[in-house]
Every structure is written in structure tokens, then in C-alpha cells.
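Below you'll find only one chain, the form predicted on its own, shown as C-alpha cells.
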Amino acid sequence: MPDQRLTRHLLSDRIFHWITAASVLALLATSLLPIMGVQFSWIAVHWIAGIVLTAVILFHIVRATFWQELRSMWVSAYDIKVALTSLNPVGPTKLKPGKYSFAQKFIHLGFTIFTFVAIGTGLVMMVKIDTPFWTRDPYWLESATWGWVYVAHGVSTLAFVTMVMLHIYFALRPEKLLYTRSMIKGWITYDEYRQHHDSARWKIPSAGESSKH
């Protein structure tokens, strides 16, 4: 049936996505708004959001490693070929991606790289603030080393701003709303699956089976 609902994202995946999104937005707001002149007590909110992000990313790594298929997010030669053929509106019959398109995999790769940079440098920078767990030590690293930490953390912040804007823009495009809905409700229809995905590369599980990432 064309309107039959097929699971695209399990509840645990959707919860992870929205906690990650909330953490990233909180981190961006608390880091950029003070620079723009909006003054408030932001340090505690910033590092707590950073700890939350670190925890959910660790959860995701463990889950993706042992319960999902890591290779489903690798950018393959076929993904690039699909992306290139989609750029030619008068070319031959368009190829279809598997569960995730080249663009989705590419931005996932970008988020992965810059999340690791942000978390790594952010955890190091936490030694310079007082927390319930330790007293600040601003001399833990030399000044020049701290400078490189700040640069890496700042670059990751700017990358996040760009990627979040792109992510929101494409999520709100009419032809992409089915994916936005699936990240909220978890499902797409069989007709959407047939139109947008290669069934040989994203196989719908039989009744009683669970869909891997």
C-alpha cells in the first residue's frame, strides 16, 4: 500500500538527535550571544550543555558500533555517483541512494569531525573554570598551547554555525520535509520510500525485525 508507514528512525535515534540538537544550540547561544553584546551568566549553562553533548555522543558511538551498521554512514563511490547524476536534470534515469543520501552522509561526517574537535578542546578548557568537581587551574597549559586550543574550539564553533544553518535550511525545504517528519514521528510512507530510495541498498526489514541505522 502506498501510504503504508515504514520506520525510518527508531525512538532512541530520534531522542538522541533532539538532545544533540538542543545541546548544540545551547552551546552556540551561550558562546556567541555574549560576544554580540547579550550579557548573562552563561558559563555554567555552557559547560553543562557540553557535558550533556559528550555523554550522548559517547552513547551514540557505543550504539552505532555494536547495534547498528557503521558503514551505512560511510561516503561511498556510489553515493558520489548518485549526487553527480542528480545535478543533471536532462540526463539518464536518476540513481537513488540507500537510506542516506550523499548530502546527509557528508554533513554527518562534518558534524562528526567538528564535534570531536569541540568536545576535545572544550573538555581541556574546563580546567580553567571552577566546577563542583575541581578548582580552576589557568596555568595547566602554556599560553601558546592555550592559544591553539582556543583557535581549534573557535573554528569548530564557526563550522557548527554553518552546518546548523545548512541543516535547518534543507530540513525545511518542501521536498525534504518527509525526512524532517521522520525525525519527529519516525516514519515515511512506502510510496516515499519507493520514490526516493534504492530498495537494494536500503532493505526494509520483515515483520518482527528491527531496522538498523
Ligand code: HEM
Second form
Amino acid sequence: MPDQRLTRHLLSDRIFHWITAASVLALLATSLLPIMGVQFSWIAVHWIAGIVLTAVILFHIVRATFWQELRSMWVSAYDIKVALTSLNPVGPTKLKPGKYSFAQKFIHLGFTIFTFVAIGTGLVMMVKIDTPFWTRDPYWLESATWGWVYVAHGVSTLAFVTMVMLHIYFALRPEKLLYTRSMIKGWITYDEYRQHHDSARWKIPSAGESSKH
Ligand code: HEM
Ligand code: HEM
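Mind sharing the form predicted together with protoporphyrin IX containing FE (HEM)? What's above is the form predicted on its own.
Following is the full complex, with the preceding chain placed first.
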């Protein structure tokens, strides 16, 4: 059945994605708007969004390791070959990716690296602010070490701005809207699957068979 629906993202993964998106956008807005001159008390919203992001990322890592297919996000030599052959419009065969394309895996890697940098440095910076749980201690690290922590946090912010812009741009392009729908509603059609994916690399279980999602 060409318009039969196949699950691409389970509800728990979609909820994870949208909480991640909301917390990252909140982190960027609360940190960058004051620099652009929009003044408001941003620190509490910023660190709470950072804690939410940390919690959902931990959930995602556990789920990806034990319930999902780690290999589906691993950049392989085949993915690079698919990406290169797709640049050649008159190439002999059109190779198709598995569940995720090279570009998607690459930006996932970027998000992973810079999320770790942002969360790691952000948690250390929490020592410098008053929270309901402790009072600030600005002398916990040497001032030069604090400097590096701030540089790393700032570099991850810059990387996030670039990655989020690219990511949203591609998500909204007409030929990628099927994936945006799948991140909202969960499914793509069997026809879309056949057209865009290599069924040997992204295996869809036949009815009744159980699978890792
Ligand atoms: C060590 C860290 C991480 C590991 C091992 C990991 C692993 C994975 C894997 C294996 C998938 C594919 C799941 C599937 O479709 O079968 C995936 C999807 C995804 N990852 Fe990660 N990831 C990590 C970090 C991150 C970070 C930091 C973010 C966000 C900033 C993120 C966001 C996503 C999203 C939105 C998806 C698609 C939703 C889904 O279907 O699960 N991941 N990840
Ligand atoms: C608000 C606008 C956003 C839209 C419309 C959007 C849309 C999407 C779509 C369509 C996918 C691909 C799902 C698939 O392959 O089936 C995806 C995956 C993913 N999203 Fe987002 N997203 C948004 C914000 C964010 C933000 C702010 C982050 C930052 C952490 C993020 C992190 C990810 C990651 C890491 C993946 C997995 C890699 C990939 O498939 O590209 N998303 N998102």
C-alpha cells in the first residue's frame, strides 16, 4: 500500500525533540537578547532551561543506547559515498541512505559535541550564581580558568546559533517537509520510504514483528 504509514519517530522521541528544541531556543534567547540590548532578568530562566536540557539529553542517551539503534546515527563511509554521488545529477545509480542522511548524522554529531560543551561549562558556571540550593562562590576556580570556561560556553553558543539556523532552514524546505511532519505526527508513507531510503539499511519490521525503534 503506497500511502500506508510507517512510524519514523515514536511519541516519546518526538516529545524529547520538542523539549530539546524549546529549551535550546530559550537558552539562546535568554543569553543573546540581553547582549542585543533587551534587558530582563534572564539568569533564572537560562539555568532552569539548561537543567531541563540536561535531563532530556540524559533520557535520550539512555533510550538511544538501550532501546534504539545506535548504528542508525553513526556516520559511515557509505553515507559519505551517498552524499558525494548525490552531488552528481547524471550519476549512474542513485544511492539512498538508511534512516538518516549524512547531513542529518553530521549535524547530530555537531549538536552532540556542542551540547556536551555547553552543558559541562554551564553546570560549572552554576557555582557562580545564587540558586535556591546554594549561594555563589566566584573564587571556586582561578580567574584564568574561569576565563576558559566562559570562552568554551561562548563558542558553543556561536555553534548553536549556526546549527539551529541551518537545521530549521532545511526542516522547512519543501522537499524535507515529510521529515518535519514525521517529527510532529510520527509517520512517513510507504511510498516516501521507498523513494528516499535504502530498505536494507533502514529495515521496517513486517506487521506483527517486534522491533527496536
Ligand atoms: C552521546 C550522545 C548521543 C547519542 C549516543 C545519541 C544517539 C542517537 C541515536 C542512535 C539516534 C537515532 C534513533 C533512531 O531513530 O533510531 C538519535 C536521534 C536523535 N538525537 Fe541523539 N544522541 C546523542 C546526543 C544527542 C543530542 C545532544 C541531541 C540534541 C541536542 C540529540 C538529538 C536527537 C534527535 C532530535 C534525534 C531524532 C529523534 C529520534 O528519533 O530519536 N541527540 N540520537
Ligand atoms: C523549532 C524548529 C525546529 C524544527 C522545525 C525541527 C525539525 C526537525 C526535523 C524535521 C528533524 C528530522 C527528523 C527526521 O529525520 O525524521 C529534526 C531532527 C533533529 N533535531 Fe530538530 N527541529 C527544530 C529545532 C531543533 C533544535 C533547536 C535543536 C537543537 C538542539 C534540534 C535538534 C535536532 C537533532 C539533533 C535532530 C536529529 C538529527 C536530524 O535528523 O537532523 N532541533 N528536527
